[in-house]
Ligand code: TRP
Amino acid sequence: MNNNKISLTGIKPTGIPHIGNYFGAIKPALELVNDYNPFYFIADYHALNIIKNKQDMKKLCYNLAATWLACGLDPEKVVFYKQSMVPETFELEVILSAFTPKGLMNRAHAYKAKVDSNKNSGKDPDDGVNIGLFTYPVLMAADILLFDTDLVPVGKDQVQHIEMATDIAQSINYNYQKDLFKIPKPLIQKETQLVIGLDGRKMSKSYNNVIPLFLPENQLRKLIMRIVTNSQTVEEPKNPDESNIFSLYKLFATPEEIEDLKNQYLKGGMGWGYAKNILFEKINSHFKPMREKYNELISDKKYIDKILLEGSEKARYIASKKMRKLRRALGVTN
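Please output the structure of this chain alone, in the form predicted on its own.
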């Protein structure tokens, strides 16, 4: 860790990670260890707004933990914990709620989007809206403020959550005339390269066009062969800039390899099956060591439990000190 600035990354266990997640979130988040003192947590109570099945929740949490560990997260160098195992988070949420105007929550993007969708569908504005969704930003603020977080890596569409955490923190600091909370800042993530899905649209679970990270080789090959192409013959020159295969290939290949394949596209004589096979080999070789590590981890859930317990104990040690200080400042304890 190269400085004392804390970064915090929350990861919701709401689906099986895919290549788009890897390049858009996992890889850049893991690189934070080079410049910050990073905290990573599995946001299982955030996910509870969506995941209501016990077995699904347990499975997704294990899958997510194993994925991040397989992708290179080193629990010796970072704080890696499970949100539900740090109860101080939820005590702080109650405190923050007492200083959070309802009007602020009314402006939250996720809540507004749900209400607008209901209105457009002729439904009651609050149909399907639970309090967990409505107060989601308060719990997120608790996640952030509990650890005196300096920076929160977010996309542009999530900056509002940091702004809300800041509003709440400043309100409490002003009320007690003390800097009880550090004011967090968003670490705006650079625009990552668009990761194309099987059908040419952005890779997304909602489009059912994803390539999961750790598919067995035979399943991965079958999936790659489903990538949508045009009807050009083998002999015809092809435009690499209009190829879903080439777009994905560029994520994994060296500049020299990219240039070589580009030339093969342009001169003709290359069929789509050949291009797909080259892509399969690249993706498979890139993720094979991670896949082997993932399979090893997911078959040893006691080890994952141990890692999360140790990380959560580290987080609780820091959180408990923060909460003792805060309780005294509020006058609820001596």
Given for the second form:
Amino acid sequence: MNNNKISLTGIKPTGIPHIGNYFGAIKPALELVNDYNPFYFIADYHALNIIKNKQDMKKLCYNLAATWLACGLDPEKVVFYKQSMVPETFELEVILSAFTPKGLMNRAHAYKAKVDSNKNSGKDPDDGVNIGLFTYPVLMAADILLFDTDLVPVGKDQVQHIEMATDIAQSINYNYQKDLFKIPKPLIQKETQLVIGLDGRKMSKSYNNVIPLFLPENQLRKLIMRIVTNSQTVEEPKNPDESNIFSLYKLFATPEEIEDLKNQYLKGGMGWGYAKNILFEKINSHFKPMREKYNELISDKKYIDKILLEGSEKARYIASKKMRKLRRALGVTN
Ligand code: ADP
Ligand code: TRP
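The structure above corresponds to the form predicted on its own; please provide the structure of the form predicted in complex with tryptophan.
What follows is the whole complex; the chain from before opens it.
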């Protein structure tokens, strides 16, 4: 059943996709595919704020496209595209900018964090801040509002951006006394909204604590062995709720398996090496079929190009209709 509602999400090609991206965005997005009209894309112009090398940009875009496809994205069902291939997005960004108070952008987490860290290290507050970073939320609002999105599957860190898209949409709707934009809602899943990394902090490319999705088996094993634990001995009973291993295990295991491992923690007699091994087996078997698919896809760049071109054509058809309607509503065209 399709309720004719739109789901939309984007991921920036700024690094190797990891299991935080998978559980926070990719998996929930793919679960919506039969009930929504899905629009999923590669946010390459968002990534341009970070990736300034041509070869890196190309490679990261292919990696991310192959990742979505390997995780099960069906291009027959999903409008799958690269943001840069839908230029209507950038015209809309200009329009939205005219309705976005600077103060709203001052409050954006990513910008604020950068300014705070500059201040703390005695630098100019705007050191290393380009306008692209400052107006990041406006571009993201354009991505979302262009397609009259109902639902945006994302991790918790993106909620503020969706609230900003809502604020901007509402002020335009109010100004023209017309529902020009649909108000989007985030879809956040309680269990996977914040996947922790090897060191217990949020798994993030910026913290260098990620478990990439499709690492070769031996490298994956080595990485899992690096998960930070405390210094308790094998004999000691352990608290599963304070363990990074357990918290990752919960993402993959069935309720019975979770209960079973929990009991082993509480009983004592289980060493960290053993728990890491169990986790490795789970992650490895979960991603093995996808990894094989990924390795096939990544060597077929022509196929990926074709999928993204077809997706962007579908997206542009809808986006250009929306833009014509908007231009008329603003009075810039008849
Ligand atoms: P990163 O923080 O590694 O740079 P991105 O900002 O590119 O990741 O995130 C892409 C998507 O994946 C977003 O929807 C984001 O909320 C989600 N995401 C990223 N890291 C996590 C995480 N640790 N837990 C849950 N979701 C995450
Ligand atoms: N800002 C998102 C991130 O950092 C990526 C993104 C860009 C996005 N445009 C979007 C997510 C639109 C959802 C909807 O991960």
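Residue numbers count along the first chain shown, from 1. Think of the rigid core as the biggest set of C-alphas that the two forms share within 1.5 Å after superposition. These numbers were taken from a predicted model, which means no experiment stands behind them.
Shown in the overlay between these two forms, fitted on the rigid core, is a CA shift at residue 213 of 2 Å or greater.
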